[in-house]
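Only one chain is shown below, in structure tokens, and it's the form predicted alone.
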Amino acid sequence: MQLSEIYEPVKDGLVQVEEQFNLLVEGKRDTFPELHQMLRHVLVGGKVVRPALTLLAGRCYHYDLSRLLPMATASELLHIATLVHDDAIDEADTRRGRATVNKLWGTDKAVLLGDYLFARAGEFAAATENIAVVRLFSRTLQIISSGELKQASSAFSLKQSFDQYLERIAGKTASLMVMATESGAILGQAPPQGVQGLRDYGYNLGLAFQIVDDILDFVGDERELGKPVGSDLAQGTITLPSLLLLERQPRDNPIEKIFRNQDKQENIRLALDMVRNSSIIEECYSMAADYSVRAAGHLKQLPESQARRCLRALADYIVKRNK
């Protein structure tokens, strides 16, 4: 399935999520022109994976768009807020091929914009008037913040394990997908077994998604990535390909030299070449595929439906990106 086919059962909801974004942007046109420009910069275009997950999860049971729309909107706003903060922390110049907020408006304003988006996301979550969903939103924000703190603390450290890597990407990416699928299940009035199944699906899907993202940082095209290849290495972030390279070559490893700021650009090039010319990429894709299969396995707890088939197809699609 193509993404357009996967999103077909919830395309009406995705259109309305975009409409919510447009209302946020246009609502500040006259009263706060600078905020209007900043919101337009981050809210126009981009991916809609998380809103689609919320809507598809709800579609598996009782699809009431008036109940699901606020949380679908909140899930993407929360994601965008984390990206704005990430770029400010990393001092990144580009995101998805465009200048970042911190590049255009400065780090201080980027952090404040991220805070504003967090607050607006919380407002949308509260609009569900479902205490379980509001608690889930709050818990997810805590997990993300804690994960970012741990990533900052471990930057440029070679003493990291596979378990620590998994914990980090669970907080960074999987937690948002868990929030999207679990909230959709709750608002779709799924039984406890269905809520748990969709929660577990979101967790494993998030791990698969992030592993593929980490692979693409080594083998992707800069124009498609919208950022320089090897950005994680430059920022001192250990990912799965890096871990495997360090494991294979514990001595005289270019990653060690990058982290010691020794001839950084040349050693990034060497690390990229070494990973590309080994079996590491295929091993990482294999691991991502394992998590994708686990995600799909949890869907067996759900009733047969078009939405369930689309969630299954999404799990397949995620691990085939740029392979």
The other form holds:
Protein chains: 2
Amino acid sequence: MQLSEIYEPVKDGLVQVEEQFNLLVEGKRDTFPELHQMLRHVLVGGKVVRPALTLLAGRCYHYDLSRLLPMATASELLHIATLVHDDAIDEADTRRGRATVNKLWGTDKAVLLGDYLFARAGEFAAATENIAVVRLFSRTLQIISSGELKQASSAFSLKQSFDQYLERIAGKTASLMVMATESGAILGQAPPQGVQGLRDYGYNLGLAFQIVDDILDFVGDERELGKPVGSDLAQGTITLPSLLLLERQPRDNPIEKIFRNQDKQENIRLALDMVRNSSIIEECYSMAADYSVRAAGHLKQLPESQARRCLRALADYIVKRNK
Amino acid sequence: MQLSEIYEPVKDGLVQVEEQFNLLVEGKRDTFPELHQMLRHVLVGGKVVRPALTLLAGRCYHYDLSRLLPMATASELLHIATLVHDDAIDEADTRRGRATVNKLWGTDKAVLLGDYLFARAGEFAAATENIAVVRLFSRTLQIISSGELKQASSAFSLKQSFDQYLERIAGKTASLMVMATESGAILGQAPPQGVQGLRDYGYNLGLAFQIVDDILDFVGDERELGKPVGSDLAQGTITLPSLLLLERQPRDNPIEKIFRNQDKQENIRLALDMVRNSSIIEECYSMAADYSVRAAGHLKQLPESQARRCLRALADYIVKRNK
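Could you switch over to the form predicted in complex with a further copy of the same chain, since the one displayed so far is the form predicted alone?
Full assembly next; the chain just shown is listed first.
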């Protein structure tokens, strides 16, 4: 299935999410032109996987757009807010092939824009008028930020285990996917096993998604990715491919040298080559596929529907994507 | 009245707010020692004016601590989160006489700690199980962050009006006081005119509070303040005293030179002296007193009670404080 087919059952909702973004952007055109520019920069033309997850999860039960729409919007806003802060913290120059907010407006304004987006996201979450969903929203931001703090604490450290890696990607990526699917289930009035099934689906989908992201940082096409390959290593972040490389060659490893800032560019190139010329990427893909299969497995607790088939297809799709 | 007398009707609640903070800090001692250290640094031994406002507002009607306590905690957490981000953005070294989070742990971790505190604050707000309060919380964060963005946009600009100054301090300080009092009123099941009265009280109290803060940045005692005087000017922020100084002496003004980074330290000293040796401080105090009187006036809509008398006394107190 193509993405457009996967999103088919909720395409009306996705159009409305985009309208919400446009309203948000346009609402500041006259009153605060600089904020308008910043919002337009981050909100126009992004991916929509998280809103689609919320809407599809709801579509599996009761598709009440008046409740689902604010939460689908909140899912994407929260995601974008964390990206804006991530880029500010990493001092990244590009994201999705475009200059980052911190690059264009400075770190200080990037931090404040992120805060503003958190607030707008929170407002949309509150607009669902469902306290369980609001709590899920706050808990998710808490998991993400403490996960990022852990990542910042362990940056440039070689002593990391697979479990720590999993914990980290669960915190920074899977938690948001869980929020997207679980909130959709709650607002769609799913029964408890439906909420649990969609929660577990989101969690495993998130892990698969992030592993593929981490693979693409080694083997992706820079133009497709819109950022330089090897940027995780440059920022001192150990991901699955580098974890496996360290495991195979614990001594005299280029990663060690990158983290010691020794011939950094040359050693990044060397590490990328070593990973590419090994079976590491294959192994990583097999792990991602494993989580994708687990994600799909949890959908069995849901009633059969087109939305369920699309969620199943999405789990396949995200492992095969190249950007 | 002394502060201890003002807080008397809600001292049980304030003790419990502190217990909530201790739980939050201690909860990370074993699982995430660095976060534990950071939380201890920002949460132990702060001011409690915002929690006191929430609790006293509730005390004017129905003092249901199970609802008021999470919101009183959220008020202070949201405040602290914004301070952590402010200091990170301003690259400030000290706050309340101690090193800032960004100074001790770096800007990146300060941003993430702020995010984490926003999330915890949001979680406490959600624990009130009151959607109106949750919305008020998100709206407040939105007002604060867009206010700070406006401040960042206008930094080092001399073209600022009194109205812009008011809008700025309303955004960054009064909004949080409004949240504190209005949420207390809502959770205390105040009738509409009680909610409005406490809202207006919080707004005017916040303006008075911030004007005094801005005065103290010119005439305060560095040891009492715990930060260097003149720091607003150093950061390019025009406040009421500097606004009045610019009005009196539009040409060849030291502020102009500070903002052009010309003999910065010397010109800060000069600006401080010029303000101190004029009637500007007196004028500023008279404006602060005016807002304080307005704040007290709005309390007349509330039924007579000890809590109301204490809120009235607080409006007097904050104009007379020296730190």
